[in-house]
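Okay, so here's just one chain, in structure tokens, the form predicted alone.
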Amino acid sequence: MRQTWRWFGPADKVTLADARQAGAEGIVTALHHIPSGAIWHAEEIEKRQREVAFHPDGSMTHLKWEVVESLPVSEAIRTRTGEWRAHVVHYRRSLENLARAGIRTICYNFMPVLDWTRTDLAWRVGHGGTAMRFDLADFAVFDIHILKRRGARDDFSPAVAAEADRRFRDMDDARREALAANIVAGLPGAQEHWTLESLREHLAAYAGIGPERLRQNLIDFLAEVAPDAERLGLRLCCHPDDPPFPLLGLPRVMSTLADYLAVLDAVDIPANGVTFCTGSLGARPDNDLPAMAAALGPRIHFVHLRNVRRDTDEVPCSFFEDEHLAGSTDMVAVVAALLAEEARRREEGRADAEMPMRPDHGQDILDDLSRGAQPGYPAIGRLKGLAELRGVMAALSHPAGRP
């Protein structure tokens, strides 16, 4: 697998020099400053390509922008309301501009309103570092007592709701504000910045939209853009829900193998594919990740390798971001399945035999603890993860390590 690294642009506190020293072969980035639904014009794409190719002093980084993460799908497209038709046209224009720039892999997601969701962005782990955590009871505190969403209590078990009541009583105002801020946190430079009131308004837009309709909206969107991607030689890859179960009363439709197969079968062309994220999918105990990697293999266009440790084997559940070779997922078995898929592709003569992967997330360790990088994207924690994954790939690919 080709080893890539996510970079959030010039403001990222983890630099391209850091990425290069960590062993990255390519860069994953996006134009976070452009609002969802707007066109990615050629000039903006070329500017970001230059920023990736050259250090601020003008010297070459020896890196290229290889994967887009993400070209966002607007809320209008997801709900098929408002200016959604214009946004689809803009999406297709953006794909054309990316193709002309030579960027072939386009990651996106179809998660309603919120992207990934965590309740703690710096949870202390046993070795003294920090990790991101999703705590179901804390999320219930936010949903029931802070957001005060109608019907929220009914979406949690009585035990979780009772624990949320207790925790809310014990929280001071600062802790409540921090919890809310963690849950609505976005990516650096992104245009979406939620307040409680704007979040309530966006939730209201999904009234009457259940999982069947949301899935059909995704299929209808792909039916319009995936043929363009195929013609342009692009690979679209949908990221799974994170976490992979419903939150805030919203449907989630890319959480399981059945979810992916339904969408891949409905728009059955090679350009319509998968971002295989082991961390997102691994938060469900009923997802067999090595088996999923094998089943989805021919349509996996991009890979995120990270691990989570579930508190319980229930859906939903609490979990935290564990070390890459620890956690609840058998990462060695997953990597073996992905390497087997690459070998199969080489035998077929596929041009995309080598899949881009990146070490997703990472624990803040050592100097990460004072750097203040984007939560989940530290320098040393990801370097450690990439080194471990590189070792697994080397061992599984070595003749002495094969059965």
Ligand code: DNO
The other form holds:
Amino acid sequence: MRQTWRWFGPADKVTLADARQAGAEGIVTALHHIPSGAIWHAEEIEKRQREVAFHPDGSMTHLKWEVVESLPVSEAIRTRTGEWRAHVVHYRRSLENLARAGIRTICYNFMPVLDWTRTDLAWRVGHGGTAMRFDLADFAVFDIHILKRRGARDDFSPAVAAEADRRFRDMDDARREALAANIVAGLPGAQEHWTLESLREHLAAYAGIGPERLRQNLIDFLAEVAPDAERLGLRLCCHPDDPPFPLLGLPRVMSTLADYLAVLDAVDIPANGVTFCTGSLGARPDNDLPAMAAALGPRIHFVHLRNVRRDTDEVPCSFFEDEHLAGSTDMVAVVAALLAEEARRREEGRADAEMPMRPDHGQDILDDLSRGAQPGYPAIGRLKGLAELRGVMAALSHPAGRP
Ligand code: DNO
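I have the form predicted alone already, so could you send the form predicted in complex with the named molecule?
Every component of the complex follows; first up is the chain already shown.
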């Protein structure tokens, strides 16, 4: 697999020099400053390509922008309301501009309102470093007591709701505010940043949209853009819901194998593909990740490798982001399935036999704890994850390791 690295642009406290020293071969980035729904113009794309190619002192990084994460799908497109038609036209223009710039892999997601969600961005783990955590009872505190969403209590088990009542009573204002900010302010890469008020408005926009309707909106969107992507030689890849279960009463439709198969079959062309994120999908015990990697194999265009440890085997559940080879997912078996898919593609003569992967997230360890990089995206924690994964790939690919 091609070892890539997410970089958030010149303001990222983890530099391209860091990425190089971590052993990254290519860069994953986006035009984060452009609002969703707007066109990514050629000049902006080229500017970012130059920023990736050269260090601030003008020397070459020997890195290229290889994957877009993400070309955001607007809320208007997801709900098919307001300016959605214009936004689809803009999306197609952006795809053309990216193709012209030679960038072929385009990640996006179809999560309503909230992109990835955590309740704690610096949860202390046993070794003294920190990790991100999603705690269901804390999320219930937010939903029931802070957002005060109507009907919220019914979406949790009585035990979780009771725990949330207790925790809310014991929380001081600072903790309540931090919890709300973690959830509504948007984590790195999220396109939307809400306040409690704007979040309520956007939730209301989904009043009549259940899972079937949302899935159909995704399929209709793909029917409009994926044939263009195919003609342009691009690979679209949908990131799973993170976490992979409904939140805030919103439907989520990219959480399981069945979800993916429905969407891949509905628009059955190679350009309509998958971002295989083991960390997101791994938060459900009923997702068998090695089996999913095999089943979705030919349509996987981008891979995120990370490992969550679930507190329980229920859906939904609490979890934290464990080390890349720890956690509840059998990472070695997943990597083996992905390498087998690459071998299969090489046999077939596919030009895209090598899949881009990135070490997704990392725990904050050592100097990460004082650097203040973006939550989930520290230098050393990711470097460690990449190094461990690279070791697995090397071992699984070595003739000495074969029976
Ligand atoms: C989190 C990321 C997500 C992802 C988007 C893809 O770390 O994996 O924000 O980039 O959901 O559209």
